[in-house]
Amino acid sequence: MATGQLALTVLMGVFLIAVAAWLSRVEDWRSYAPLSGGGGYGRETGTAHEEKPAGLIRWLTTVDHKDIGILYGLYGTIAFIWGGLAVLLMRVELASPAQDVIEMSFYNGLLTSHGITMLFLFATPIIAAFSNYFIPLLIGADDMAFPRINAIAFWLLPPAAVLIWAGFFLDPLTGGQIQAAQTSWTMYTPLSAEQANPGVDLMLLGLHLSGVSATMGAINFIVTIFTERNNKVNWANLDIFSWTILTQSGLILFAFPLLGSALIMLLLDRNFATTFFTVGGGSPILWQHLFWFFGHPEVYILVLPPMGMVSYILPKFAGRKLFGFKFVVYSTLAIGVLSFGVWAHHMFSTGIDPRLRASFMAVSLAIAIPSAVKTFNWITTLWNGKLRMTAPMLFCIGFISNFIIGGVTGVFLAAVPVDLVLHDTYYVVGHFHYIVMGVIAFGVFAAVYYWFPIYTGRMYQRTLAKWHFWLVMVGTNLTFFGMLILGYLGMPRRYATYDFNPAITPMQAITALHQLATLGAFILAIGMAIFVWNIVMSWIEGPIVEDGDPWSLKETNQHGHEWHWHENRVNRSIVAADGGEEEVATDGGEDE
């Protein structure tokens, strides 16, 4: 088994060296053309592409930020479907107390895969989909500062997903010698260090690769926003979405390299008998410190951009500009700084020094202040506004209501006495999923519908979009509020089966709440099926948007840079259709 693990590690090392050798061939990192030879691209203007190759070659060789944004979106959607199917299987198993449907080892594999997939293969890339497509448009740039690095960052992700999911495919092929990792997404040691399963090594290598991808993307966004802004875009009028992406990129720059280092240390423990995290000679608690120093900022890495999306989209349909713009920016920066000072509140029950627990409790409670500032600004923006209940607006309002529940339940976990009672119960699962599903995903849905006319040139089916909203709103609250109550009743998380002493909690109540959560999960799945159907069919055959202002944003003087770019594109296509000469413009710059 050890020989197999060593062979896999060597194989991955060779792969990384091959990637480094390929990167060394790239001569001009700021060039817009693919590798030498041009790859079929049209004449370079120095600022834009005039034409692109057709078909699959376009998508394999593109360095256009809009194409790469769409690739990120497709990738994130596939990962979301994988993670969603995994959790549906788990919810079916949990609908009854005994083991009925799947093996416990398979349940543990699904548990691990669901968490890692949703956080690293869905949430991070789906945010990159929007930031890649729209940041250059919003700041008036031609493209990202390093278009090739942008493309490389994306193409590191497919092999990362293959490595993370590999255990599921290799299990039947190897007769169970290589299984899916069963460490949970936190990979706590000594379990993850001692589990003799090469699938764990594959998962760690895939996770490391996704971290490299995220770090490369973050550097690119920071450089782009600092150096590629149009002269008319200064720090005072930089849009709120770009502010949140800039803050998120700064967090990634500090958090992900630390996770990468910890993963390498864990691989060394597993394959070369080092003792960083072992019980004898090392410290399993060290892993928790390193992991959560990354892990809690990761929550804000994922939630800040959706906050920026809602702060950007909500005023468009409230008929008013964002209330207290400067305070929303300051609260974004404050959350970014404070997020690195709260990691130990995940470790209150590990026996760390009580004085440390008190200080981390104080910082964890303090981070609620900038979060509340944002919430009050959103509500005040809605106050006395001329609300238009479009699908993006519905998802923004759903985002705020779910964020209030997810945020308030998080305050209880920041308090040491309450956390010691609720630690590792379903309460934590419910709180966390209110943020991940009820907040991050709702912000993404709002952005998908709001910008749909730009990246497809068509309009979605509005009735299906509202069905999507109401189903996921009901499904989210049914599933995760049920989990909050389960946690209060003492139901521990991560178990495939459960049994309770009736003197503590009636078994019927626990089973009924689990079945309620399972019902909510299936309502969520129906809503998501409608969403995917709507997006695909509308993209193919939806009505073409010929209006440069489909949301009537000019009426409230909120016609942003990206819609200005869209309007110019529509006007150019009309001129070309009339037989006029089409003007070649930069991607994000103004062509007037």
Contents of the next structure:
Amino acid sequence: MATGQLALTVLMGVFLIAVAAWLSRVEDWRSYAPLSGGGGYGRETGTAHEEKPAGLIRWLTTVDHKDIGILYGLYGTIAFIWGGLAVLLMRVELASPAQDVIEMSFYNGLLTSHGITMLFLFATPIIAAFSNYFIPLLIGADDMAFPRINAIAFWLLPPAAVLIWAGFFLDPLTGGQIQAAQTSWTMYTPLSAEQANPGVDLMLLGLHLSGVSATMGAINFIVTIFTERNNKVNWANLDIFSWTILTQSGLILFAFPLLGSALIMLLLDRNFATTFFTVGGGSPILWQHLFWFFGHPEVYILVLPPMGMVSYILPKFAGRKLFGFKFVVYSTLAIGVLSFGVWAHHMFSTGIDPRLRASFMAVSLAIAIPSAVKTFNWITTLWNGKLRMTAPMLFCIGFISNFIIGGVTGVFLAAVPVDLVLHDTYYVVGHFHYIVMGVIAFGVFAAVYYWFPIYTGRMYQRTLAKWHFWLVMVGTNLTFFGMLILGYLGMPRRYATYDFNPAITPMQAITALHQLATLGAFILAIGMAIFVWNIVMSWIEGPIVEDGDPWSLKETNQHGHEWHWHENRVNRSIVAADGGEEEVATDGGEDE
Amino acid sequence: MGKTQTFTGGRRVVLTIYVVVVAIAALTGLILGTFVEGNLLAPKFLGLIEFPATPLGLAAYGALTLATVLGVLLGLVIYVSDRYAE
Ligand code: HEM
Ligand SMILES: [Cu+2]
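Target state, the form predicted together with its partner chain; input state, the form predicted alone:
The complete assembly is shown below, putting the previous chain first.
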């Protein structure tokens, strides 16, 4: 076994070196580095895309930020479907107390895959889908600062997913020799160090690769926003979405390399008998410190850009500017800094020093303040607004109300005495899903609908979009409210079965709440199926948008850079109408 | 693209969110009071006024607490909106 793994590791290494060698040969990279001339506002970067090859080759070789954004979007959607199917299976198992649908070990594999997939293969890439497509448009750049590194960062992700999911496919092929990792997304040692299953190593390698990808992307965004802005765009009028991406990229730059190092140490523990995180010689608590020093900033890496999307989109349909723009930017930066100082609130119950606990509790409560500032500004923007209830606006409003519930429940968790009771119960699961599903995903949906006319040139079906909203809103609240209550009743997280002493905890109530949560999950799934259908069908045959201002933003003086770009493109295609570079032109009939 | 538009008042939407979130707090109290019988402590509103540890008592406590906390914030929103247009 050990030699087999060693061979595998060496093989991976050789493979990576070969790829690097090949890449360094194919092109002269330096000719594409726009910085070589020293800061380039609005200069040609040599990456304008006059002609693209057709078909699959185009997508495999593209370095256009818009194409790469779409690739990220496709990738995130596939990951969301995988993670969603995994959790539906789990919810089916949990609909009754006994183990009756799937094996426990399979349940644990699904649990691990769901968490890792949703955080690293869905949420992170889906944000990159929007930042890649729209940051250059919003800041008036020709492309990203390093278009090729941008492409490489994306293409690291498919192998990462293959490695992370590998255990599921190899299990039947190897007769159970290699299984899906069953470590949960936190990979707590000693469990994760001692499981002999090579599927864990594959997952760790995949996770590492996804971290390399995120870090490369982050560096690219930082450089792009600093050096590629059009000279009309300065720090004072940089849009709020770009601000959040800049902050997020800074967080990634510090957090992900740390995760990478910790993962390497864990791999060494597993394969080369080092003892970083073992009980004898090392410390499982050390793993938790390293993991959460990455892990807490990670939740803000995920939530800041959707907050930026909502701060950007909400005013467009409220008919007025974002209230207190400056304070929204400051609160973003404050959250970015503070998020590195609260990691030990995930470790209140590990027996760390009570004085440490108290100080981490204080910082955790402090981080609630900038979050409250943002909420305050959104609500104030709404208060005197005349709202247009389009699909993106509905998702912004759903975002805010879910964020209030997720935030209030989070503040309770930050209080040490409450956390000691609720830690590792479904309450925690309910809390962070109000954030990850109710907030992060809702922000993404708002952005999908808002920018749909730009990246597809067409319009989505509005009725289906509203169905999507209401199903997802009801499903989210049903599922995760049920989980909050389950947690209060003492249901521990990460179990495939449950059994309580009926004299203390009413079994009927627990079962009913689990069934409610399962029902909610299926309502959510139906909503998501409608969403995917709507996006795909509207992309293929939706009405073509020939209006440079489909949301009537000029009336309220909010026609942003990206819509300006869209308007230019529409005008160009009306003049040319010859099926050139832009799709909208190819079949631009008058029928609307 | 049709440009006819219907508007909804921002105040109505904000107040609806307020009422819904407070109602959820009440519902939480109600459910907990129903299921977690026996070993419940009587909660004290603002640490002063004690509520009975019954379903209704907990519901009232939850609703009142959240109504107050969010109410203060909402009051601030209204105050600031009147003072500083834009
Ligand atoms: C705003 C975005 C937020 C996201 C994305 C988020 C996400 C998460 C996640 C994923 C966990 C689970 C950790 C685990 O697996 O054990 C968690 C737990 C926790 N969250 Fe949040 N959260 C957010 C906001 C907050 C806020 C505002 C607070 C408090 C001020 C908070 C306090 C906590 C605490 C204390 C835990 C640990 C609970 C425990 O392990 O017992 N979170 N959160
Ligand atoms: Cu945290």
